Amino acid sequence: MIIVGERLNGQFDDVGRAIQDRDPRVLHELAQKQVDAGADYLDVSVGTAVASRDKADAMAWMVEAIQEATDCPLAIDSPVEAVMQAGLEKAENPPMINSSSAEPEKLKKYIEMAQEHDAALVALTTDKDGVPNDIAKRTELAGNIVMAAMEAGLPFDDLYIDLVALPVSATQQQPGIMIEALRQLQGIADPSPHFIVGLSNVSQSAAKRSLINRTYLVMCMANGLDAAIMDPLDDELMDAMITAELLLNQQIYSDSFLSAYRSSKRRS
């Protein structure tokens, strides 16, 4: 499982204050904790912590501050191209772009951006109409993303398709629809692109968020998910993920499989 740590986001109060105060200490601590917990990438988002006109500067500052603490690759996360570019230009290691929609012109532009910066690309199965409500449209958009990447020469190992998790509290049928789309898309290409989920979305505005997140993650993994934007500091979530990998024969069993996994992921 490829883990993208979600905690360096201005939507969180502590990170928002750190951005406003230009205080890197919170970013350093959260970055190192997430890496120690097993993150392969660190998602970096300004969120709503600063006014729109300042977001590009804030993103550049965040990237520089985080890289003072770790060399873990960063996932530059913004819906605004200029903010995305500001982060990409500061990234010292091959980053991830989070994210493009499946709209042809935007997807083409973001694939070119990924190739320019030697970056991985997250592409959402959304278009001008938003998130599809049905399985067929999600799989159609995923197919369009794969074809665009193939035509542009973007390696599938650098492509992450996000089928878009929606909150179970608002649209109870949608988590199951996403899982069925994920199941149907296995074998869409050889080699396959990655499939990623913004895990916390499924439990938004719900009680028992951690329980919902870890149950959904395991269900998705059983149907082919291999990456998630998630909170690696949630120990129960990480335990569920590690155990699912074991039961899916992706890890070697030992009585100490939890600690063995964490030791193997620890960066030097």
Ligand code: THG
The other form holds:
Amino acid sequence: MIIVGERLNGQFDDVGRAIQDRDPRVLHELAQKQVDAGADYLDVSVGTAVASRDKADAMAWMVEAIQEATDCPLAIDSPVEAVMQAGLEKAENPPMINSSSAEPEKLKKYIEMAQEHDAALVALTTDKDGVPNDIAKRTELAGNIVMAAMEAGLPFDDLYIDLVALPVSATQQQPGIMIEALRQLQGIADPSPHFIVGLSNVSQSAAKRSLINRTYLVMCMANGLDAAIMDPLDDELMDAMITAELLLNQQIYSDSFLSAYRSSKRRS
Ligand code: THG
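Having looked at the form predicted on its own, could you now put up the form predicted in complex with the named molecule?
Below: every chain and molecule of the assembly, starting with the one above.
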């Protein structure tokens, strides 16, 4: 699994406050801890902590602050192009652009941006009507994303399709619908693009969040998910992910498979 650490997001109180005060210490610590726990990328989002006109500035500051603590690649997370640009300009290692919708114009623009910055691209199966309710529309939009990448010459290894996880507390059919779409999209291209979700979406406003997150992650992995924006500081979530990799024959078994995974991920 490719792990994108979710914690550097202004919607968390500690990060929101750090952005407002321009205090880098919280960001340094959260960056370091997530990398130590196995993050391959760090998602960076200003969230709602600052007014729209200040978001580009806040993003540039966050990217610089985080890079004082780690050289882990970043996933610049914003729906606003100016905020995305501000983050990309500061990024030192090839980042992830998070994210484009599947609208043709937006997709074309963001694929160009990815190619210009040597970045990977996350593309959501959303259009002007938002997140589709049904399986067919999600797979249709995923097909459009794959076609657009192919036409532009973006390698599929740089493409992450996000079928958009929705809260089970709000729409109970949606987590199952997303998994069915994921299952149907296996084999859509060779080599395959990556499939990613914002895992914690599924448990928003629910009880037992960690349990819901780790159960859903394992179900998604069994159906072809190979990347997630998630909390690597949740040890039980990480244990479930490592165990699912083992059971899907993506890791070698030993009695100490949990600690073996963790030491193999440690950066020098
Ligand atoms: N797809 C893509 N990117 C994404 C998402 C996605 N980026 C943002 C988000 N979804 C993934 N990250 C989070 C981060 C936090 C939470 C959920 C998803 C979260 N926050 C708490 C809440 O809403 O209850 C609030 C913070 C707190 O606990 O204090 O759950 O889907 N490509």
